[in-house]
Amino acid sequence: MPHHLEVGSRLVVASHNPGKAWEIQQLIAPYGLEAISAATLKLAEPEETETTFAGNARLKAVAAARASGMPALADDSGLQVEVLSGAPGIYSARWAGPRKDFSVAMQRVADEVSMRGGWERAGPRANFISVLCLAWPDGDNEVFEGKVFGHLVWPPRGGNGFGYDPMFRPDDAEQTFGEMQPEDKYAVSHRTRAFAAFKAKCLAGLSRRKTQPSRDEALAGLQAAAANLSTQSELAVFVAKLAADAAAHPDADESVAPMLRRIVAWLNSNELDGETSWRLVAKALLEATKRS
């Protein structure tokens, strides 16, 4: 008998990535699927020991769904540098160390460019791709792939999206992904150009809903930015929206609001020390700002 979704199913995110699961949420909610993450489960990561993004994906999910009884959705992602051979590639988030400081592995992929003198004017061309793969409890699966191309701009720009978001500039695009407010970046995407893939496979029966994201989202998709945060002005963005989310709700200290903005104000203003911990501090703001 085929598999087959239906609204209310049960799907497992194949990834302790914060962010990664928080935006594949965002994808899957409004056709009435619940998302739960391998981390929540508590599910062991397993190695990641193939040698392409499909092989990767098959093999996250697969595990995912034996381990939990469900179906699973697993992404396997990344930067291919044309400069560089396709590198970083598969070691993607590799790149950023055992710390998954994409900082780290921005200037990484810097220096590996300019040492092969690829920062013509209008920067080496790079594509991000992604490959979904939905697996059974029983080990059927299918994969599904996207990718945007583009060039990568240095310094980094911006401080939305996640991994090496800031560094990269789409074609027919002005702002990187780090610049874009998230509905244009999820618009080009190529975890969304991927996922309509496996919607046109896997969803074609569910009508797709507007939906409103709860105070329960709201504060998943602060708590996937804090756990992604690499850069100063990542975290100037972030505390912009905890200032907005402070204001918007009428049960929140009144004084939070303009403390926020201040903070914002003067992280925009000053130049400071690269080795802090943002995440530690946006763990910190978030805290501080969460209500009883």
Given for the second form:
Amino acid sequence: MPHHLEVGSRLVVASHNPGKAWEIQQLIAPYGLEAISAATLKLAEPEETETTFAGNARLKAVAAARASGMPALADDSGLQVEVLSGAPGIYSARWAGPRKDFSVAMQRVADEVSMRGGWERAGPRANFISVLCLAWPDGDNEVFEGKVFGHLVWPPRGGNGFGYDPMFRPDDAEQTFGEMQPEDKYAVSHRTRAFAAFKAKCLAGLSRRKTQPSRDEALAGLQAAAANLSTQSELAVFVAKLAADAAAHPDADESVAPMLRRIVAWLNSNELDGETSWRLVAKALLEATKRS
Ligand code: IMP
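Having seen the form predicted on its own, can you show the form predicted together with ligand IMP?
Every component of the complex follows; first up is the chain already shown.
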């Protein structure tokens, strides 16, 4: 099997986090690579048993490549806070608990920083880190790392992005990642930097084409946002995005009644008891905007 990617190559995005899978898809789509998510292929999500970001990225990419017979790209990422000796680190996702509620995770970071007196002056130093691993079905693999440095802020600000974005302000910026427009975050983000290293090595020969996001891609972005938001202000931003999407894709014969009926049908056919409350509202509203 040749170990190089070419235009039209199918690449498995080995992440079950919809926010991250969507960001990685955005990064590779302009190079003519077809991204298929691990969730779409119903691949099992391996347990992250390694002690480093690189180890976990490799474990996920190799498992997805072996199971699918296609090259696979996995990312392991997280937040590292200097005063917490690098925590939450590889446990960044786990600090959000079983309901993946990042308001809980951000509160825990804030509390642990308080216990160490770390909220003085500009806020504690922190960085996001992303390690990408490209793996092939025979197990061959390569890793690429990117970091973005900045400070933590409290309380969190902004409803864009996902995870710890609202409490991280990168160096030389006034806004947190949660307040920035997505393109401003991508311009400096740890994932973009890891991707730049991946691109230099693996995509150097592929020309970049400009793409307009399709309706499906726009919907995938909204679905990612609905699955990740945790707070009331994130819900407000999400509803504004729904409104912008509806204005961009007007539907001549749409009234409130069929939208409400879609919400009722969705509520009646899904087990939603464990769902984080703001996320539940977002998902119901998203369901209302789906047209057959
Ligand atoms: P994992 O890589 O799936 O183990 O999880 C990484 C976790 O780190 C995510 O669930 C987020 O909590 C956090 N994280 C990684 N990248 C970002 C980012 O760009 N913004 C905010 N949080 C992030």
